[in-house]
Every structure is written in structure tokens, then in C-alpha cells.
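Coming up is one lone chain in C-alpha cells, specifically the form predicted on its own.
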Amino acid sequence: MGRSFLEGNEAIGWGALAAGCNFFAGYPITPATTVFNTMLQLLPPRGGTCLQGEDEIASIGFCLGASMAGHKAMTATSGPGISLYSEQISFAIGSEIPLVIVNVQRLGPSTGSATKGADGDIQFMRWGSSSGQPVIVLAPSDVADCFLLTMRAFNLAETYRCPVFVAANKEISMTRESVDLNALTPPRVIGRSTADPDKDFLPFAVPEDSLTPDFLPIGGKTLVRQTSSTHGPDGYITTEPELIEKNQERLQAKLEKEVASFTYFQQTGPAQGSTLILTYGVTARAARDAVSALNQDGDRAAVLDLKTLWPVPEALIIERSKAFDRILVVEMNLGQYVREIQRILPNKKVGFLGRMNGELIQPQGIREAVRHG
């Protein structure tokens, strides 16, 4: 594309098209439809699919049809319509369907502010299923982050087979920055692993040295069950104890034990100080700017950008915490992300700088939390 004036919800899209995504359904929604709008304008003219659901519930419906069937699907809503993608996100998780959802998140709870920005949906992402299983959660904190984040999540989806969410903010997605796409180096694009159609196909058998299932499609020539129930290997219903133990601990395992393979993450600052400050999405720019303004003044403060932030990236954050005195979590919500913070650095001092009334937290405020607090 060369240098363009692209919002964040754009980028999005052309991170997608870049990723091979070539199915996209969702329901208009401030402040994600500019996302259905980007995808309208590039999937049809190259062959890909952009329908719009009668609703929220039927978009992402549509979207666990299509990766069933081999596509790469994404969708895009905000709180309300994450609210209703509940159910359906659990049978992804179950069922191990790629998927690649935006939630660009408003000001709640509920209808809230559709115009306004926060940071309130990250526990939700986590445990808003019906399994307590993990997902994938990545925060962009600028229009690049955008493009190169919806690439690594299409990959991320492919990859583990499930879904994997893009938590931007309505501050960055409705945002317009110069970016050059060109410039940038995007991951390799990976796709799913597929089994040998000409050989017995058991749907959630796992290889020896894997944690998740190779792939066929549904529809092809090859006999492919699916069920949003408990089953065993061969897709079956099954109330088995440890049929069901063991294939929970798998789908738990699969991500878990693996996220330090994408754990990606941006430091700025010195290495050893007294603040660490801990943040993720729009709010990270503030931080940055607060602490170039705190080192100019010989206050040793450091941010670490969280752009993996599920599952939790528990030995970056352990390892980067070492040599600070105090750790200062900032995020736009009233303490979400801090309690995990607080879990895994029991010995450190842990502060929380936070706010949700639609308003970005400033610079200032950042300052004055890491000289006072």
C-alpha cells in the first residue's frame, strides 16, 4: 500500500486480507464497523466472502461455519455484541474452530457510551465462555500494532486451532495515523495443519508431537463430525470421566505451556529503575510519554507494553519485574488486569493507576501516580 492515513479498524483489515482471511460476517456496531466496512471493500473484489448477520449471534455463527469448512474467518463487534458471542465462543473453544474475533471496546457496562473508549472487556475475553478454558487475547496500541497483531492472530487461530481475540479501543481504532504497511515486517502466514484425507480420520486425534488436532474440512470427501458436547477423539458424545479429563487438559495445555512462543510485548526505558510501568493498548503511548518526561527529570521509570495479555505472560512479567522497586499497573477500566499482576508478584509492591469515564488517561496523571504513589 505504501504510506497511508489509515485508522486502526482499517489496518485491522488489511491485516486480515494479508493473513489470507477470505471470510468475514459481523452486525454493525459502533465503534467496530468501520472493520465490516474495510473487509466489504477487499474481500469481494478478490473472491473472499462479507456477509452481515441478522444479528451479532447468526455473524459469528456464520464465521464457525465457515472455518469448519476450511476458510479463514474473522468477525467484529464491541461489548454488546461480545456479550452475545458467548455461547459460540465456547463451542470454538470445544471444538477447536480457528477463529479471529475484533472486540473493539466501548464504554460500558452495557449499551454504555458507543462513542467513548475503555479497557473493560479484559476479564470478560478471558472467562466470558462457558469453560474457564483459555483463550488467545492480543492489544495493539497503534495503527501498526493493528495490521502486524491481526496477522499474528490469524496465525495464533490457525495454529492452535481456536479463538483468538484483537482487543483494540475505540482510541485506536477510530484513530487515523500515518503508517506505511510496506515497511513493516509482517510474520509468515501460517495455516492450519491438515490431516491425510485418504487415510482414517478421527477429528480430535492429536499427533505425537502436538497438542492439537490436524484439520479436515467439513463437506470434503472425508467424514468430519463435530460436536459442541464432551467427546473423545473420534467426536463422539461421551460422559466418560477421563475421556473428558483428558481432552480438558489438553485444550488447556495447548495454550498455556505454549505462551511463550507469543509472548510479544514492547519495553521503552532503562532496564533497572525504580517504576515499572505495566499497561497494554492506547494507554501505553501516555506511559511512554510519561516516562521520557520522567527520565529527562532522573526519575528511573520504565514501561512494559503487554501485547500478549492471555494467556498471561507470566514469566516475561516476572523476568522484567526483577530489577524495580515497585510495579504501576495503568489501564482504562477500575482494575482488571492488575489482579493478575498481583497473583503472579506476590512479594512486589503492586500500585494501580486506573479510570473509565470515556476519558483517555493522560501523560500527567502517569507521572504524578509513579512520584507519589
Contents of the next structure:
Amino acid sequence: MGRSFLEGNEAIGWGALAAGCNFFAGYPITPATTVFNTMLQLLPPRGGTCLQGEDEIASIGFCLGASMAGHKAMTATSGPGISLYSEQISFAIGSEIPLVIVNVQRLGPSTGSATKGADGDIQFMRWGSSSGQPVIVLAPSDVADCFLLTMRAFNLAETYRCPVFVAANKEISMTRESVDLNALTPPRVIGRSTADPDKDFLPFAVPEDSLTPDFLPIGGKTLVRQTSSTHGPDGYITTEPELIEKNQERLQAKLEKEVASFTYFQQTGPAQGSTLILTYGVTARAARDAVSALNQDGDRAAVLDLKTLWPVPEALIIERSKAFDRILVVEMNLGQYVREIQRILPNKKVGFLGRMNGELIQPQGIREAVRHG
Amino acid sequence: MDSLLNTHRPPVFCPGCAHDKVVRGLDKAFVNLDLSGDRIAIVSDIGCSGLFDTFFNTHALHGLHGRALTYATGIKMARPDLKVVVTMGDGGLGIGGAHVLSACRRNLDLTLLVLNNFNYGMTGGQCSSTTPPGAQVGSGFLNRLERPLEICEVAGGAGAPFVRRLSSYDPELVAVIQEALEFDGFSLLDIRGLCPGRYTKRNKQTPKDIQAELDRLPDLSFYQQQNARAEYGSHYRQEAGRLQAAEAPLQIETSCTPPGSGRQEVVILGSAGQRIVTAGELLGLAGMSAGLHATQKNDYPITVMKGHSISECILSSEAIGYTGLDAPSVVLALGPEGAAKRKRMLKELPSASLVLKAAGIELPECKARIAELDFKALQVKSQDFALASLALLAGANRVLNLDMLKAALHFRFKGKALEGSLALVERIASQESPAFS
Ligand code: SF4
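The structure above corresponds to the form predicted on its own; please provide the structure of the form predicted together with the partner chain.
Now the full complex is given, and it begins with the chain already shown.
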């Protein structure tokens, strides 16, 4: 089979389809619009639904409704749209509604630059909703990742009943690349764990061996309640501190305790040495180029490209950084994920290289930062 | 069919609250239509009307303020067989205005009950989108400055085919709700009633006053005919049913041999209308036809018909990491806007770079070799400058060769467009170009 010449956003669309996505809603915004265009080509002719909402709030709201009716839903936007999504994201977190959110990041703040890339929403995706409860964020570094991580995002959204971000960047989403999708090894497609419709159903009751409630769709034989209010297992509002606490702790634990089972990464270069470059997204590509040149010059540097950003894969980072003298965090912002690395590696020398001018970080700059850090 | 009221959770409204009447009216309408709870989804907004879902044994979704219609739209599109009922107050109406208008324009089969009691009950009686200017409310003088929203007129104007206003105390309440539920399309009921907990504490209002006000307002029945049209969901499925499923992405097999190895960066600088992006794509496809890795990145302003158009392409025998430009091997300077946009890059070009420029393009001082192309003499029009330049490169085995370019044209074009482009490429590639001498 041959290769295709696809941009990241098209691969996200095909990945969604391969993962069983049958509902998409979005509002046009550069650089995410081509995800919408792709879904409009893919879903309606196959019996799925692709809608253009009157705004971002409506678009994600459509997705939440469809997801509660049992559909696999996705939306796509950029920073300004994520801002508008915020409270709906909180709803999806607190009320455990599976959803994939593609954030094709562009240079902010605010309207910023529609056609310039950045990774400026890395902390925003994690913390930009009320309550501080966790979400999952996956970061693709190329077109193949766009396809695979979108599939994984669906699997995770379904497994943990939560919103999952695909943290793309204009530089991947709107860059065409030769890619052989058939040569990839796609993950097995996973659906929601469903409750037995013939047994008594409590919409937020958690089975003994899990931290995630079993699902039944709105519209089935069994009546289903969904609510954005603080609720007990029955889906009715509660003010009972014990119930509330248990639920809050579960929402946190169901993702943070499980991150080891969805820690995706790619390490390049020696397993031990001088500098371990910690990076993600499109910057990982420049870092790999830098490391290959550095290795040729005898410098034992390596790259750890984190594809799971949130929850922070702490075990992996601690483990992989042990064999290096120093860490260099490189990201397309002025210092966001580096805060997490400093937090979990308090005794390590952690350097930082960031850039936020709409241009890619160059391999040359990374090489210099490794050499002179 | 029995009542769908949840006997474990009876309504908890203030004594005399009009919402109570609507809860019972809605239940009667469900019963009359012989609907079981599993065939209904109640989507409720925020405020006292947001409690509706808890009083019924039906499917239920209670979400964010003003957004009830958005969830209802998703549910109805996913499950067209369900009766989807949305309850919101005059508060939700205001904050969710854009969704109300869009629901009217869409005509998806939802039933929206606006429980209009002229103020925000739950938060302490502040003014809402329907508070009369003369009322005493919890927002001080602010309601005196605004006009109340006549939602039915707005909804009718926005295309809702079924709009009615009525009193919670109207003996026809059940019949009207029933009619709205049965209507195949978007229906909006402006149901007005008393809020003794807040509003009527400071404002004299009786069911009679409400009825008198309603009687004064103009008739709305003409909207049903004026706005009659296909229901959104069935129309959507009908349109979608006519579409062909998109083909899988084009697959490029390796069929040619590249002229060399290593990384080649090509930048095409032009202006809108010069088919710069298409040329970049052709170059990528040409590279792939020879087994090379390829990337393409474009840069153009939001204006489509004018301004710069730039395509940056990389072809490489190795996997491509960094997709930015390192040292462009070839720059095609074909339009003034593109060249002006990349002045800095042009200035810094290394001596190994080759710049092919169209006549009249101004370039800054640089170390690269510059050759001017006389497209006029070659009889090539501006929109073909880019393809002709690729043909010249191919003819000289620089970056790509003729086999690769032809393969790309076959991948990209069909019929007349293919014939025309092939003819152009053959003609230009056979020219001896001084650029490569
Ligand atoms: S505050 Fe008003 S709307 Fe709310 S329950 Fe009391 S009377 Fe009804």
C-alpha cells in the first residue's frame, strides 16, 4: 500500500472515524476548521452526524447531548473556542460524559494569531475548568500521531467517561506530510462499559472493580438521569458531604491513578547520558533532529517526547530522567510544562528553552541549549 | 398510560408557584399522548424551571444555564425517535438567546417550554429578559432601562413555525402543550405565570392580569403557515442520504527514481491566484512518487483573492523531523507579495541556493545564485508560473525529474486539467533554460 499526503487535521478526522466516532460538532476557527471539513466529508454519508453550531458553546453542547445518547462524539477548536468551552468541559468532567476535544493550538493570548502555531494552552487545558478535576491531554508530534492519538483519545474518553484533549498545534494540523496510515498499528477500539439494562440502574454507581460508572444511554429502555449538579450515585442533587467527598476523590483518582496505563511517549537517543530533553508536540521533531546531530558529535543527549501530558506521567519522567545529569525542557511557550518537571524532579538540574513568536523552535537552538546549558 | 410524575420527588416550588401548574399540565399531555417515560427526554435549564426533570420518571438531562437547547439538539439528532422537551425560564431565554434563535432557524423537532415569570426567582428576583420596565425587582433601577423581550415575535421572525404564548392558568394549557409535543418541528411556548416567592412580593400581578396582557398582544398563528417547512432532522438525513462516502485518502505508490538523496527545501513565493499551494502539493506528490518523504506548509493571509501565497516544501530521503526551513535549496520567486513577505529568508540564503525569479520581482541582496525566468517569452500565464518553474526544475533534474512531476500530475488532476498541465510541463521542460547553464 502507498503513502498519503495528509495534514494533521485530516488524519485526526480519519483517526476519529477509525475509532468509531459518529458525531461531530464544531464552529469554524482557524487552524481547526479542516477537522470540521474532514468530518463533514466522513460522517453524514455514513449515517453519522456532523453539525456546525451557532457558536462553540453550542457545538460542544451538541456533543454532550449526543454522547449521553450513546454516540461517540468529537469537537475541534482553538484557544478562543476552548475558552468558550470551559464550563461545558467542567460539565463533561463532573458528570462523566465521554468526549474528544481537539485543540489545534494557535498563538494567543485571546484572538492572537489565527495562523501561527504555539503550545500556549498546555496548562489551560488542564486547569481551565471549574473544580480543578483532572482531564486527559494527549499531544501528537506528527501526522501519524494525529491519527493514532485521536483513536486513543476516543478509547480513553470511553473507558474513563471523561473529556480527552488532543493537543495539536497549527504546525502539525495544517502541515501536510507523507504518511503511510496502513503501516500504523492502530489500537483496538474500545467502547463504554455498559450496565445491565435488566438490573436496577443508578447512573453514577461504580462497579466494585472500577472507578468509572457503567453507562446506559439516554433513550434506552432504562431511564437515565444526567445532571450538572453535585450528585449522588442516583443522579439527583445531593448536599451530603460524605457522598460529595467520595465522588470528588473518585473523579480525581480514576484518571490520576491510572495514568501508567495510558502513558504514551517516544524516547530517542541513548538511555543514559548528559542531557535528557523533555518535550512534546511539534517541538519533539526539532529535538530529535538536534539529538541525532549531538549524538554524532559524541554528546550523549536524548529526547523524551511525552505524548501523554495530563495527568503528568510522573513515574515515567522520574524513571527516565534518573540516568541523565540534566534535564532540558523545550516547549513552544514561555514555560508551562516545565513547572511540572521542576515539581516532580526537585533535586535535578532542570533547564528551559521556550519560544513564543509564532515560529518553530529550531534544532540549532536546542543543540546550543544542550551544549551551553 | 399512567402519570409520569415521580412520586418520590414531588414538586418543591413555593406555594402558588405557576411552575406547579405546568408540571401537572405537561404530565397530563404526556398521558394523553400515551407516552411512556423511556420515550421522553426532559432537558432542563437552570433556575426554578431547572427542577422540572426531577419531577418526572423520564430520561433527563440537567445542564448549564442557557445551554439546555444545545444538549437537546445533540440528543434529538442522535435519537430522532425520542420526544425531547426543554424547560427554561426567562433567565435561560436571555443568556441562551443565540441557541433559542438557532433552534428557531433550524426547526429540529424539540418542544421548548419557556416558564416566563418575569424575573430570576432562584437568585433573588433580579430582572430578566422579560421583566417589564415598571416592575420592582432585585436589580434596582436597571430594568427601567431595558425593554422586555417579546420572545414569540422574535422566535417567529427567526423561523419557528410553532409559537404560542399562554397563561399557566389557561384551561387550554394541556391541549396546547400536547399540540406542541405533537408538532413535527420546533415549537416554543411562552408560558406566563406567577412567582409568589419573588416577583409578586413587590409587584401586583394576578392570573387575570396575565391573561389581560396576553389578550392585548397580537395574534401569532400566521407563523405556523409562514414558517412551515421540513423538520431539520429528517431533512438532514435526507440530504446526507444522497451523499457519497468520501474516498480513502489518495495512496501514492513509489514509481520513479529521485534525482538525488538528502534533504531539499523548496520555497515557492507568489501571490494569490498563482496556484502556489497546488504547486507545493504537486512537488510533495512528485517526491512521494519517488519514495521520498515530503512535507508542505503554506502561508497566506485571511484574504483569499489577494495578498501573498507561500508554500514551503521539504523532500527528503530521510524521515523529516523539523519542518521549518534550514537552508532552502531552491526558491521560486514568482509574485511580489510572497517575495516581500520573505525578505529576511532571501537575505540569508546560502550561496548554494538557487533562486528562480519571474521578471519584475525585486529581491534583496543575497549570496544565492539568481536566475531570471522570461515567462513572457515562454508564453506562460501568471497562474502557471509555479507549475512551469517546477517543469524547468524537472527538465534540469534539480530536486525532481520529469517522471516524478508527471506522476504527480496524474495523482492530482483528471481530464482536461490533466491534459493541459501535462502539455505545459512537456513544453517547458524541453526548453533549454539559461537558469541551469
Ligand atoms: S421563587 Fe418563584 S419561580 Fe421559584 S419556586 Fe418560588 S415562586 Fe416558583
